[in-house]
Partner chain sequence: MLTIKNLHACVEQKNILNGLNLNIKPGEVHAIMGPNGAGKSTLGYVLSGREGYEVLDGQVDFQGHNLLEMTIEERARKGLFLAFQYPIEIPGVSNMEFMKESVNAMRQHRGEERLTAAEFLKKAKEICKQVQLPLDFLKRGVNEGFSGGEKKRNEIMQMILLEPSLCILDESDSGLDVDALQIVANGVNSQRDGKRSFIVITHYQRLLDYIEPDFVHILANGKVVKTGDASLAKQVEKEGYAFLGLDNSEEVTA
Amino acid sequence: MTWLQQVIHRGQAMNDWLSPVRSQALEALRNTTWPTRRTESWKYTSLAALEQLKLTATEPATQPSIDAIAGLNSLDLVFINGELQTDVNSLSLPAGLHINNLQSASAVQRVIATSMFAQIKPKRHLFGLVNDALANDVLFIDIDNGSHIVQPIRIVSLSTDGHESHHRVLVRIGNEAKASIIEQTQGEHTSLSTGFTEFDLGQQAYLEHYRLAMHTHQAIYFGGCHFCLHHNAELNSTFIGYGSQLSRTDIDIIHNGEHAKAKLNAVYLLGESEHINLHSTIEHAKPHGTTEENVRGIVGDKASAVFNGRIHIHRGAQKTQAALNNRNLLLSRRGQINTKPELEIYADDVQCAHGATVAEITDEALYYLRSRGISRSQALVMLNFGFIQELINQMPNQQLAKWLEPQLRARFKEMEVR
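Will you show this chain by itself, using the form predicted alone?
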């Protein structure tokens, strides 16, 4: 039995209030052809590691824990191997914020969540369908109209050795409401995890969002962030992704109301022989929308990165302004970048641009620093950090940016070509 057949078999055995939605995902999976290198969206990513994966769950010697972020004062919600560890019923929440584990939610909350579940995330995402079928604990974050939630909400998902896990989050931000949400996923040992989040931003809502996909080494990870923006809604999102044995993240932003604004900054950092696949799709379905997307990647020795960024301007989405830029830095000529920025435009009164570059650290830059007494290792860290510093500096939450800086410097040292 293949891994996909196992997923379908396990999904059929699940019987809960989400079963009608799960059945739709299972039917789609039954009609899905397993991706190969001839499948366009998987052309540069092999799934052989998944087919050969053998998981033997081991319990960690100590319970995994998360690091506090100095000065952040976040409201932390923790998943371990797909199971929600936080007792949401015991949380002291600010007015206007509601958090529920939908397995124990009221009938009314389930009706609201069902109207969102798998509605914003496009049906084309294979592992999104897997998540639809197998996610057990589903976290639902609901923010009332007009509520400004100052305290950042931090969702952490940890994967441990030998485990397969699937976690799901739904977020509804009411009209004229504001919130800040940080998603952090981590794992380094042999494991398989999927994590998908759907966001619905009401009229004039504002979301400050971060996805820190920090799986490394032998971890296999498939994730997605999917946003629907209504009239005058605004999204400011930052993605930081590490490479691992196999990692893919899909980001979808749908401008479903006029005058919606989206800013997406993304950084991916790959160590030796690691892989990452980042796909972004921006759908401008209404007029007067604005999108700014900046993506930068640093790729280590024998590592491979895939970036596919698509901006689709629908017919009638006049006065759209959209720009996409992808810049990449190779640390070794044995590294590989496959970048494909796309514009698909069906409106004639728009301002759009896209571009991509691939470069190497020059010997002159290294010599300049080393001639001033800086070691090669330190020089590489400085040059690498300088390449992504602009996007880190643009993060609205400076406490989070300050916490990230030593994490990124440690990552650069791991990426050094020896």
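Numbering follows the first chain given and starts at 1. By rigid core we mean the largest C-alpha set that fits within 1.5 Å across both forms. It should be emphasised that the depicted structure is a prediction, and the values quoted were computed from it without experimental measurement. What changes on going to the form predicted together with its partner chain:
- In a rigid-core overlay of the protein, Ser92 has its C-alpha displaced by under 2 Å between these two forms.
- When two forms of a protein are overlaid on their rigid core, residues whose CA moves 2 Å or more are considered shifted, and Ser371 is one of them between these two forms.
- After superposing the rigid core, the C-alpha of Ile388 moves by less than 2 Å between these two forms.
Okay, that's the form predicted alone, but what's the structure of the form predicted together with its partner chain?
Chain alone follows, minus partners and molecules.
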């Protein structure tokens, strides 16, 4: 049996109130041809590691614990190997915020959840379909109209050695509501995980969002963040990704109402023989939308990064302003960067631009630092960090940035600099 056949087999056995929607995914999976390097969206990513994957679950000596982030005071929701560990019934939640999972959802919430499930996430994502079919647990976050949830909601998903896990999150942010959501995924050693989240931002809603995909080398990860923005809604999202043996994330932002605003900053940092494949797709389906996207990556050692950033302006989406900027640093002769910014435009009264560069740290900057006595290797680390620091500095939550900084610095030290 191929990997995909096994997925279908297991998916058929899932039996819960999501079964009707899951079966659509199974149907789509049955009609899927397994991607090869000839498949455009997998051109630079091999799935061989997945095809050959053999997982032998080992029980961790101690139950893994998730540390709180200092000073953040976040509401933490924890998945371990796809199972939600947090007892959602015992949470004390601010007014207007509702959190449920597969078991706890009321009849009404089940209706809302089934109406959202796999609706924002485009059907083209193969591993999104896999997640539809196999999600062990589903977290459903619902924010009432007009509610401003100040406390950041942090969703941590951890996969331990030898485990396979599929977690799913649905987030509905009501009209004029506000929220801040941090998604942190971690995979240890040899593990396979998929994690997909769908966000529905109501009229004039505001979402501050972070996806931190921090896996270690052997992990296999397929993730997705899919946002639907209604009239006047605003999204500010930051993605930070480490590479791993095989890692892919798809980000979709759909401007489904006029005057929506999206800002997406993404950073990827790779060392050893890690790989990352990041696809972003911005759909401007309605007029007067704005998108600002900045993507920066640093690739060291034998690592390889793939970025594909698509901006699609639909017919009639006049007065759209969309800009994508992708900058990459390649540190090593054995590394690879493949980037493709795409514009597809069907409206004339728009302002669209993209730019992409692949380069190395300029000699000039290096010289300046060294002329002040800083060693070459230290200067390179500083300059590399500075390159992404510009985006880290833009994170609205600086408490989170503070927590992130030493980890990113440690990461640079790992990323063998020439």
